[in-house]
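Let's start with one chain on its own, the form predicted alone, as structure tokens.
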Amino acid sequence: MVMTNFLQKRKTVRDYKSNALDAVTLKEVRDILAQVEAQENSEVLNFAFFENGKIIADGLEGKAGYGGVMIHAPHYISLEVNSTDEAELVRTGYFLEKVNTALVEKDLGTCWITVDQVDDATKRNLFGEGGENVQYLIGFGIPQGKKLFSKETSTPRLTLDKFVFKNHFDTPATPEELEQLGLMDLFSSVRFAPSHMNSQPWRFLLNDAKVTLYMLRSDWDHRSLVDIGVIMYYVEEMLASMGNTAKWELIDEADKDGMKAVARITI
């Protein structure tokens, strides 16, 4: 799937058919997790696959979901995060969305569910030893068919001049400048990347061939750090589709205009 189209059409699915996926698809999901874990090579991020989603959904009813209403999916993937290190939280978002993208590319509906506010006892009971470290779930399955005459819904997104800047944060990058750099399609697409409560905490500062990713200091918390990892993943994927294999490097620099520098990539 072309990443530009994927991002613009990416939607959270909250209603699923109750039937389980077939054995072939379930094996493909397990293979996806194994491949991502092998590429990621980290001792602090661990995925687990829960085939019987009803047990998970019932156990989290009233404790997680949207407005306390749990999203009932036939299957779930959990991510156990054994570190509160800022870099690991960024990696959490990066690899969760990598798994999520692979599921969507198989025409499965998906939904991120945060469980960081669920009590440790409940999480240990549902997810086993170490379950208290599970912070996120991906629910997935076959989406329910769209109802006749249902309306498409979308959430407002920042315009380019609000999150892409050149040299200084008081100078928005113009469409012409982005076109000259070959980055117009990239930024027009990554603006659709998901974030918790649609906070969109990211800002980009262009300087010659380098792009520095900043995060609003006022949004500096563990959920926004995960969001930063998500958009880092999509930027890399968009660049790869353009033939650029550049990777982000995490950085530690002084704040700039209320922004915290997180990572830099050379284009």
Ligand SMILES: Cc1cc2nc3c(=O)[nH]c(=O)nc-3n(C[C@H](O)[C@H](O)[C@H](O)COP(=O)(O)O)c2cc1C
The other form holds:
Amino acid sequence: MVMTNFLQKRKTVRDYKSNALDAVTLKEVRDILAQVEAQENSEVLNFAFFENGKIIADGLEGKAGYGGVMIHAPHYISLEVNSTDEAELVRTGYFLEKVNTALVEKDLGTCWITVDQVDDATKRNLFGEGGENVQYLIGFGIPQGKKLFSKETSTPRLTLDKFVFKNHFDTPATPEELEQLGLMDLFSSVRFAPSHMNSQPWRFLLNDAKVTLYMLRSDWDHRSLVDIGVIMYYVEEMLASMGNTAKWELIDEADKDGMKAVARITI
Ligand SMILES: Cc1cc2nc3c(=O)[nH]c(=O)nc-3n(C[C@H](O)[C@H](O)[C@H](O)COP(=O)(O)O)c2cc1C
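Given the form predicted alone above, produce the structure of the same protein in the form predicted together with the named molecule.
Below, the chain from earlier opens the complete complex, with every other chain and molecule after it.
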């Protein structure tokens, strides 16, 4: 996949055709979930597939969605996270976005839906035993009316000088420096990664061949850690498309200029 184009064009879809996807596509979605589950090798993350989306959408009406209105998709995937460990929250973002990307590659529209604010009784009723641990859903289906990659609804993003720095947080990396390091395409693309409320809590600090991912200490919460997992996934995918198989390592270091270090990768 050409990640650069993919990221710049992907958009959250909130209006879906109500009809169910055909059996072949649904089987492909199940296969994607099985593949990602096998790769993630985690006992605390569990996907579930809800084929009858109407039950889920009706049950969450007024409790989740966008601006108080539930997003009605024909199908949903839930991710149950049985831990509040920081690393698991990062993995939540990483693996759910991996699934999300695979669905978008099949020309499906998708939307993350946060349900961590929904009461436990509602979640157990909708998602079954352990349902109170479901914190996120991905709704998916055929986009209604407009094209999947429609241009007119793009959500603004931070410019590179606001989130990519060299050696110190008061020196934004220049376009020339990024070009020299071969990272211009990467950062120009990952800036389009999705985040809850489009909060974009990530900051990158370049130091020689190392890139350290930080988060504003003031943004340090469960939701932002999930966003961080999303962008970590895209950075790895972008590097892989450039022939670099480097992987992030989570780190625990003292804060720097009000920033909390989360992970480091060598490029
Ligand atoms: C972890 C996470 C949670 C999100 N939760 C919701 C949500 O509850 N409702 C919603 O409408 N969009 C949700 N979104 C989608 C974001 O609002 C959207 O990605 C962001 O505004 C950027 O817009 P775009 O995806 O169209 O580029 C979520 C995204 C992420 C990554």
